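Heads up, the chain below is alone and in the form predicted on its own; it's given as structure tokens.
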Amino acid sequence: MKALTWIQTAFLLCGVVFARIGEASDQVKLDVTPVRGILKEGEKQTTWIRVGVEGFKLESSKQRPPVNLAIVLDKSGSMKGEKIQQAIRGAIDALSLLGPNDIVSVITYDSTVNVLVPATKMTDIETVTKAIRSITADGNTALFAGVSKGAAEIRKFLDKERVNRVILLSDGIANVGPSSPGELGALGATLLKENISVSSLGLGLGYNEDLMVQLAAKSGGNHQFIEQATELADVFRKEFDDVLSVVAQEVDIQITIPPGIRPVRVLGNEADINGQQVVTRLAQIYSRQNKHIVIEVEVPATENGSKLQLANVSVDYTNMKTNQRDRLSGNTEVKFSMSTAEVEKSLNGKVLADVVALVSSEQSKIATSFLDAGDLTRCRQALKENGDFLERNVALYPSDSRLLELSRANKIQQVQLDGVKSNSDPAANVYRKGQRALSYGVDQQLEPKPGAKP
């Protein structure tokens, strides 16, 4: 495929390395590192820059910020039986992780929306537990209204010193009220501006993964595909663990690319490229999480022995330990040489692996777009080419466990499509939901959750 060949060619031209690290133990660290420290002189070329932030370690649960959670549960008719019972058990189990300073609300929705537990401090867990146990399933799926009501409960105690999160569980297609990925994505983007994120948990094979991914992506939350209801307890607990480990919020990153260098694209998070300025926002960073974006830039031909600054970066964020706005800054430059050996030696394998993971995610999305168009031949070919691409890089960096896992997942995706004759085949549905969840996790650098697919 031409697109992949171009990408692979770009890797051969990639370059460079530099970092600026925060010093305090209770501050986020910033790392600005190109993929090569030295580029070939006299050639117009593209290279990649990784801009990474790392959350500081929470030494104990006493240091964590209080949370403001809204649990929004689908109780439409399709949730009857084991699904709703497992959802009840999972939610109740996860509540045990909360403390008396945390706030929780519980919202259920079917054809209509019901605030089962209004936003309240977790000083009476028995009352909240009893209310959740009373849930029964019936009706249609007013998903948009359910999330909106969850956000309304969050707003009652909305506070920048709290982690504000809606956790949405659904197993079905939104069929009451706004129901398109665009509409739910717009809702997520609005909530992000309010410092509210939404984690979407898709249960079974009947939900709209595009809608759920857009809602999570636009708001900065997590997304998870849960094929079996028995996985719900582990997934709920892991989601609560994430919320309880947030060390930074409202992370605004601004990257200035010097004149003469052209920013091409950004992978790893939605970003705006306005001339020489690249701007993106991360909703939050977890304790000890490494979160990064990568930027592809076009560099002009430069003479041997010269140096060229590639980017200046500033990061502003809310420190959830000190409740202050902190600022970090960094920059990076690259040298030019006529020596191919020097260029090759300057390669930063860790940065290249990060780039490979994100480009592989993009290629996997392309494969799925062919599936959506009903072109299974091109879908399989794109998956194969992506698999070959991953295997080559695994061979170069066998110690990178992520690339090994992505290569394994790609093989599973290829097997899932064996024998599939149309995109309406149930196996194609399993593949698609798994791919969307996997790509989202790669893009957001999320740790795999129990039950992660594929």
Contents of the next structure:
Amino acid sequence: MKALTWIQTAFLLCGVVFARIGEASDQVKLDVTPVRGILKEGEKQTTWIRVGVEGFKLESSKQRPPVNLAIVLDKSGSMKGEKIQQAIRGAIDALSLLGPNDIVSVITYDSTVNVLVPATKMTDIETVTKAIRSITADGNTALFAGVSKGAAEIRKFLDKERVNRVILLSDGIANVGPSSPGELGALGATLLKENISVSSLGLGLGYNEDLMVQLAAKSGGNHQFIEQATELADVFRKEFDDVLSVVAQEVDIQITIPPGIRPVRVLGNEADINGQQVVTRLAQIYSRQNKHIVIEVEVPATENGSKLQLANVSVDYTNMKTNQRDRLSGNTEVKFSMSTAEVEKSLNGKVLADVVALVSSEQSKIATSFLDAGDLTRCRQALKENGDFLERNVALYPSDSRLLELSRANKIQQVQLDGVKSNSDPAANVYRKGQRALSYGVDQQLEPKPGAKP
Amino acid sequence: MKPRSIILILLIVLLPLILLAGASLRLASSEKEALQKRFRELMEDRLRDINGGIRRNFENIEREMQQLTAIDEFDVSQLRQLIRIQPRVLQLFVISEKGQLLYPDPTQILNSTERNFLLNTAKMFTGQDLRDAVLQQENRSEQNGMLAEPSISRTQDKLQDKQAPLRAPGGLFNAAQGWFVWYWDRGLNLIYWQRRSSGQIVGVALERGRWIADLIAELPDTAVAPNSSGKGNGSVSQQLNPNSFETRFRLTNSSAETIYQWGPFNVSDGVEPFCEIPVAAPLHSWRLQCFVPEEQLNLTGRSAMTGLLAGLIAVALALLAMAWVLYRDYASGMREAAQQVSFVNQVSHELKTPLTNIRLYAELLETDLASMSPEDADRPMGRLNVILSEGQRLSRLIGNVLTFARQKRQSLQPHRQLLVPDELIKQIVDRFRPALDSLAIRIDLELDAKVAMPIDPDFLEQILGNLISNVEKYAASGKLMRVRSSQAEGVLTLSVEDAGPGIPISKWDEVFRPFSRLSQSVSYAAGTGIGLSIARGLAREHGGDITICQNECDIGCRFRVTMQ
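Now that the form predicted on its own has been shown, please provide the structure of the form predicted in complex with its partner chain.
The complete assembly is shown below, putting the previous chain first.
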């Protein structure tokens, strides 16, 4: 009896091992690359390492992991009319993408919150759509409470095997309850720890984009700026498509930087730098999504010909296809040379483009913070510097269309701010929302959304 | 209907109504107050229920945090990992037995979260501010009978000066654990700590956005009312049911900002809450408020008011009906009396004509008898005198009745002629002389009104006749009648005195009222009871009056008449 069990176990183990090898295409790929493989010898310098992960392809929708969605709709007075109608239509339309294993809840808020549809399996779609159709707009904007209740509904069926997401639609400024971007961002960050993301859909020019972006970014959700209510159906569908194509969740990346090299900052995602350790978590990786972060490091002066280990990376994630926790690891090193030509030649253009995009995104955030503070001169100056930075790098690596795109966007931004005299100018608002959405897109490495920018 | 009776009826109806309304209004308002009080208690109970939920929520968090901070030995990466995965946690901290901050260690390289935490809470670990906060916390805990004791040790040393250990005065740290409130980032932050058996303090700062969100998740939402039209107009107990109408509950922070609210009732800005209570520990400075529509508060007293109003209307109707019945009875009585009076008047008129003829023929007979021989005429003469005096009496009676009726109709006017009063008085007294003589009443005349003056002889005759007739009827026992007259400045003053039983002072007014008699007994002297009333009425018409005065010798009574 005992012997038999042993044999069975042995077979099972073999099976698992073989299965693992067979499923190589169902693995997230990890890629760790420095901007330059060869660095100039003998000088202290700053360089960047790109840590990229790539989601595998989800074969068909049958394979997709079940989702647990909370749709949180702003039904405050400003949503009256077409906006709420489009939101209702968009939400109902998108719900048709869900299957009977998915869970959905609908929460509306104005001055108070109403859990319109408590978390329920999507077996009775009629009840849900009927409830959504009954929504009418009125009152104030208790956004924080809406998200709180949405998260609470998600938590009822919180499950590692599901994609858990709150989809928040708002067109206004949160004016009931906590309403600072910091507080919403902090809430988002704690939700990320629980594997709940919040996607924020900002409608029109009136919403507080900083707040909505923080909430989405800190929780690993999407943020979208929707200029016209008519786009709502598309936006909802796109959001649902995203949610339905998650292949990996709770992607914990740990980067160990060898002693002597100083990690300066991490771009592309919220990260903790604990001495030589960098830890960060990606909420999820979508099907075939390329996602990367960039670590800026300070390399000490090193002599010619020597090699230096730059980073050891390990990635833990939940594979949504197998529902297992998988681990990846990788590392990278640089050489040192005295030849400038060799150093120039070792430039990885693709990595450079990623790095430049993220760095310029940080730069444009700084420009916007000047605008928020009302300092238009320094805002313009920062924008200009960012433009120059982008142009230099476009010259360095002209084949990347993305850098060209960013450079063009920067020029548009500069034009947008022409003639703007105060930060309350409507044009400034258009710029601000555009910039945040763009930055957000760059940080989250989303495909640029056509029509999002004027 | 006369205005006087209308006013009377209105008074009869309105007075009790007003009194009743006043009394019941007071009753109703006290009833309303009682209802509102009950209502307030009810709402406060609800708030306490909600507060109980909040307390349980924090008890759960406390248990969770107690487990989480049950750390005796640690390395930094382990704590960092804990912070990374625990949703509620903003930052952990460890203070050694000696009061030294072991984690986050300001002398080591910190990550951004740790750095921000230390920047925000530096004073908590070092400064005087902490001392105040601790003392405040102590006071608050004592007031609320809580076990929570001040947490982190205090010291005057600066954070940077790591060598100087934080000092923890032993007496204050008998407790093993507790909550601590600290303000940063423009908001209240909660810190839980516990002292391990090693003496080490392990604390955790909670992520504010998170515990607020969790609190909100625990509190009710605004359910969509299935039918908003069905509110109000129920019984009182239904009205007191908080579910039968719109309310608004609100959780506010220390700066009175709304954190969360629920319930369909829309509160306008600046409205004071109907009732409020402080939130359970550790959120003492926050408040739970309840708002109720103004109409609802009035509604709780409304049914009582409707009942009251209905009652008042019923009472008013009853009173009106009563008053109407009374008035109808009174009016028919009046009509009857008027008919009777007019009947008597007509009869009196009818009687007057034959009586005048009788007296005329009796007087003719008297002249006839005077021409006859005394022996033949003696006996018939005596009988004739009786006829004459009785006829005079009857004339006076009828005259009185008619005068009374005229007085009532106010159609009496004096017809003045220039006459000497004394002559008239003598004639009148002479007419009574046979009757008074037969009663052995002595007549004293002291007349002193010899100047002619404009005077109505009928008035004077009737006045004096009634007074003399009274002496004859009521004061014959005195055996004396004294009539005096005087004149001064065109005013004639007469007085008629007797020595009879007199009139008590208390009745002096009464005797002038029509139909009043001093005694109702049948055996009492005959009379209609209108004589004095008529006499006074006539005297007043003639510009004078009749008064009773005390007789000089205190016997009988004296009537004093003035005319001008």
